[in-house]
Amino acid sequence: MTYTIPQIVVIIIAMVLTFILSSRKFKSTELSMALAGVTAVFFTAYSGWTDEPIRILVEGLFTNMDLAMTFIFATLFIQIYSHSGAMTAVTRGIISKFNSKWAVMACMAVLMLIPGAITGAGSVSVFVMGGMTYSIVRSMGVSEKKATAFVFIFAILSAAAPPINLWTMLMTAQANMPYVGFELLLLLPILITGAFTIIYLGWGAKRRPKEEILAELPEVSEKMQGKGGMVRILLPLVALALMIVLTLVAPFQMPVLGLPLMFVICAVIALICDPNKMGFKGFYKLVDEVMEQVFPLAATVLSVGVLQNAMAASGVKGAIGTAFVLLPFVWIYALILIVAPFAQGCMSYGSAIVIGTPLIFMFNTAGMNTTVVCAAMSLMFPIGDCLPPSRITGRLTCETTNYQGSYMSFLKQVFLPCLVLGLLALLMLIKPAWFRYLI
């Protein structure tokens, strides 16, 4: 049995109405997405398309379980790491060493890029570096809104940066393409956007005196100073980087640990390195705080999984992708900067499969360089990490920085840097031949 276009349109309308009504009633994005998925599954079961609606929902619930576990254990690791005073020590060291505001912001930008680049998840950059980056950028005289935008922009840039770009990996796997030649194609637009972001957000900010900034920072334990302190600070981070690098350079010799277990190992190392030893009660309280902090985000990614699976089972997912690629080229160019980010907001990494892969085949039939096309779309999708309904990285950034303004004000602040990234990606998509030398 296959669905007709009118049936799919009815399902889409029903899902949208369910999401809107649930959002007004329950004030919960996570629950609203899950209920929209349940609505789609109800239609599939009612029409006889499937006799296992519960299986569809349960499978969807586990689609992003690994990502939810990564969020939980990454947060646990960074909270233990912060409890040791390592974050404070690093912050004081950067403030003391650099006198230029631009040098400090550039340094923090590079540090923000590293965690996401080696994991493929911008949320990991927010977990590992977000809090420290925010506090240091704020000390440079940057406003709360601009500092929050700084963390978000470099978080999504880190997700798109090589060597690990999950959107590119998904699209190349689906299109049977080799995952090679993307390094410079991705890195050049990221560097241009990053430089623009630093200037745009830092312009007009006046750095406060170094002594005044250091006086406001918490004091660092003597055990976190000197060579011994440097070991305590670096050991958990080096262990994380080492495990990730080994999985890349020696995949057959290195056991498959996965990011959640890696963060657990690093959390244990950070606990051992912590000079401020915490008892069982202290550790239990910290875990409780972590779960309260990360639960909304974990619920979001699980709900997105339910929604994705329901859309696939009901035919909505395939209909959206097919309808988009059947448009004339001019309309694709006109709509891609809107459709791709919002698809990411709705389907997370599934957007690369629903929209990205069909577009690769379409551009390939037109004789265009598919490596450049794939890289271009991989730069567009991360922009949607601040868009509803999921808002994964945007929401996490606001929670990490304790942003007090409205979410709409946050979106307005990140709009221009995101537009620069999007326009660079659009240029690559329209004129892929111009960028062949970067492969």
Given for the second form:
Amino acid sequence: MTYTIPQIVVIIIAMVLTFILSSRKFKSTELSMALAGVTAVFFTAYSGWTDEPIRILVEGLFTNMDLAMTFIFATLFIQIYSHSGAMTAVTRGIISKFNSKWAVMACMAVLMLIPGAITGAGSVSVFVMGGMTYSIVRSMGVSEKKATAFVFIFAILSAAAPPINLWTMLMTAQANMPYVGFELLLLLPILITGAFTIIYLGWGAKRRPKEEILAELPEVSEKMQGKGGMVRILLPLVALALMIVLTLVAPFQMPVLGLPLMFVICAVIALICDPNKMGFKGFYKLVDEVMEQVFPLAATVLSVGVLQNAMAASGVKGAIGTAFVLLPFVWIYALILIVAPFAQGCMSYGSAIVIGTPLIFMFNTAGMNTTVVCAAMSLMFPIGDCLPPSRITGRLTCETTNYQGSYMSFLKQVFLPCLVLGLLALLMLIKPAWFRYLI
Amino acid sequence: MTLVEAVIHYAYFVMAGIIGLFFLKGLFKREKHKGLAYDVVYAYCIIPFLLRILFIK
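Switch from the form predicted alone to the form predicted together with the partner chain and print that structure.
First the chain shown before, then all remaining chains and molecules of the complex.
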């Protein structure tokens, strides 16, 4: 079995054409990605590189199945939590406690960073804090577009933030490096980008009088006020935080629950804490609505899995990675800010393995500090979470905030903060010695 | 701990089953995303959940 470059180039062209044509015809990104994967597998089988094409496609559906389950049960938890009025109570509390616009935005930024930093997934930050952050930032006079951008930027920063950075973990595992010394290296660029984002998006926004904002928000039931209300609000979130922290600090005493089951447990707690008791019919209706609401996203991650598996089987994944890492250093520096985010858009976390690890070996042979290089690249990959074909976090943010504008207008709004993050990471990649003191 | 792990293991089968059933319902009756393209998407998205509850994969 020999993979030849012209054959792989033909497959890449066929995949791109299939994606474009089916996007136009069916207006469904999920189906277009799956069809592009089918095209790659068809050519793979036609070239005699596999005799089990259906197996490649079906196994691809399993690649991101856990992620799809996480999305579904996280949405269910948040919907049940919102049904209790807890989100409104927290929003009212923050608006009435803080008087400064900057203090509120900084507080929401820190809260957005926590879920993603602990789980390693920006989408979890959007699910847990996105809706609440959006409404609070909007009440500070920030426009719809800017508030959506705020949620997205802090979601991707949370994914890159320590202690759990999945791109770094994947690269270090493959390169036989210890996952040690990354905390400050990751945290400093995130703090700089975060501060820039708050100033850039909050500049010129005029906070309305506190009373006016509170009058527009829905009233909170009496049971959600006082000490009892505080318990109802905090218990589901504390339970979630506790389970995540325990899996990190006591891995041998804690059974492996997994994020989907954690969200199910929290949903049950939120259901018990809900003062507006739901009957079976009401609960079934809510679950049915959640399933329909979250289906396009679940379908997207499942289709991305098909695409990833098809790209691996057809040699496209390897060809792209090899072609890039064989370039001279100058070209790598010039192209990495384009290639790394787009690789993330195509291959999700696979980008760290296909492009990241070979580059670590390459920079190592040039005598550069691989810890700084690894941290720099893991700050570039999250930028691609808003790029096609998958655009998982970007799309999720737009759906959570119910953003009405075009996706391109959203991309334009997030461009500058992403560029700041990208340039900081590029500086770390070009001059790793300058950042060695942070290890 | 082994018992708890086994319970968690089966809980995931149940969770996959619940999702599969709702997707199956969505394939035939849904409010949003109507049309042939989403019929196809629903059809192939059921596959992993179906295989999981049948203990095939």
